[in-house]
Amino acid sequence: MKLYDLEHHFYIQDTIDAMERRQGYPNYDPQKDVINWFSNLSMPQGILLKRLIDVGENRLQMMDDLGISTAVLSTPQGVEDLDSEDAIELSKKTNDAAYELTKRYPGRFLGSAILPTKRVDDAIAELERCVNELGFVCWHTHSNLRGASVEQDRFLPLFKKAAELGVYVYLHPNLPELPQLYEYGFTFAGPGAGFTIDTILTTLKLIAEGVFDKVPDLKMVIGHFGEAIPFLMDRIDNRFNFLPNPKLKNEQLPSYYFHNNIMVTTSGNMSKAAFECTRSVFGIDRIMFGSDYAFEDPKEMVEFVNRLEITEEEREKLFFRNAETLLAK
């Protein structure tokens, strides 16, 4: 059975380079091998940033070995959080990176464009060009910028361009700006809580902002089985509808966006009770793959899903039908 990943990430060397000769933040301190998000807020690096690095022979014997066919590239958060010049220049060269890694092994890797977000007439350029000179298949962004979130409206015309050109926008968790979250470290200002908290509210900001009422053919897709999403999913609906509110601008209940708009993948959630969750709320169609390597053990990712009491029909569409159809322009 084919599989596709769809959250797949990677760093290319200079990315590190630059967030160590960085003055502010996020920066890497190689004596200490950590990348300091915020003044007080470290993540340990160890194998990991040497796995998200290694994207050659060794990552496909992995890919192999659990039957991973197609892994999406995408690079996680520091690129975009970086001044301008440096954003522009980096996610030129990790978009090269990528496209020269899908030249080396065709039909394995997908291009994910980074972009300098913060510039968007830079990020719009970019884009059109990881789309028509690469081929790449999606943009991959993060639920804040630093300073900055996606659903204001200086960021409408990037959406626009991402429908245009048909391809998806994949919203990766950031760090919140949200200080009291960080006297507890990094794990749960990140992986434990402030992840799922900064993407829920920047996920329904989008549908508030009314983004998928002006870009209707725009396609998102999040991970972790949309971060705790199904769960809450009548009751956001319940409140949004409870009085009317001008400030509201979305013209469907949030749940239409997920069933017309928004995807989910596995990544990084293993809980059988999330999964039938989220089956339930929003339907098999709308769920795919993704390992969320390096972040996650893939083989336990696969393991996973493949221990889940589905039919054949569902896993053949969480595995790849789903994903072919999201990929199909």
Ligand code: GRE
Given for the second form:
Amino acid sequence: MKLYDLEHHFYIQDTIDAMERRQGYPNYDPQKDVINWFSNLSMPQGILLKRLIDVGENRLQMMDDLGISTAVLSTPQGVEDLDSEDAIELSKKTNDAAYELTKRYPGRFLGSAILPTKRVDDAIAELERCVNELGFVCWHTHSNLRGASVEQDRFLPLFKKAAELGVYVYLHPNLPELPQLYEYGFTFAGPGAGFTIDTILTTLKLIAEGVFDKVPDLKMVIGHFGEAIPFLMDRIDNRFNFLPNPKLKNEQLPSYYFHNNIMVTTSGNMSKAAFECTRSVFGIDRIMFGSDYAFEDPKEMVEFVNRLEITEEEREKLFFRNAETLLAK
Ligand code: GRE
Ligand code: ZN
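Next, give the form predicted in complex with the ligand, keeping in mind that what was shown is the form predicted on its own.
First the chain shown before, then all remaining chains and molecules of the complex.
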């Protein structure tokens, strides 16, 4: 069976070097081998960083062993946070590196663009280059851009451009800019809770800003079975409806956008209950495979999906048919 992995990460060494030189956050401390996401929020790297940087034969071997036919490459947090000029240079280098891989291993990798979002014009130009010249399929953004958030008006032209070029937007978690979450350390502020909270907030803010009404063709993907949104969907609809507010610019109920614009991946969520809730609320046609490599073990993710009590037709949708439909747009 074919298998598309929609959340499959890599770093280039230049990004880590730039993060080593940088005064702000996130930065890399080579002595301690940690990424400092913020003061007192450090994440040990070790084998993780080595795996992220290694995108050659070893990566291919792993994909072959697990039956992953095609992976959409994305670079995690860091590049967008650099100063403008550095962000432009490093975005281009990262995107060029992904492009090289798509050429070296035809059909095995697809590119998603990291963009220098500090200046929207530069970001638009780079997205055009990535799609028109490099054949990329996606703009990979983060749930906040440290000091900015993508639902803000000034990013609307970028969403319009993505829709115009026929590529989807992957909204990947970032550390929330909510210092009240920081006192329990990185695990809590980041992947343990904060990432999900930030991605839910940004997704709902994009809906509330009417971004999907202004750009009806926009396709967006979020990971982790839609964060906690499937579980909350009915209540969100119900309360938006009960207490309309002029600041909520969405023309449809929030759930509408999860049936028309937004899809989800499995990335790093191996809960059967979460899968069943997601399928029940969004439908199997909206769920795709994502491994979240190297932050998660893709073998466990594949095995989890293989264990799900679903029909073979449903498994095919999850492993590749839904991704092919998304990529065909
Ligand atoms: C992830 O994508 O799941 C992730 C990161 C960075 C740190 C931890 C983590 O992107 O789980
Ligand atoms: Zn991820």
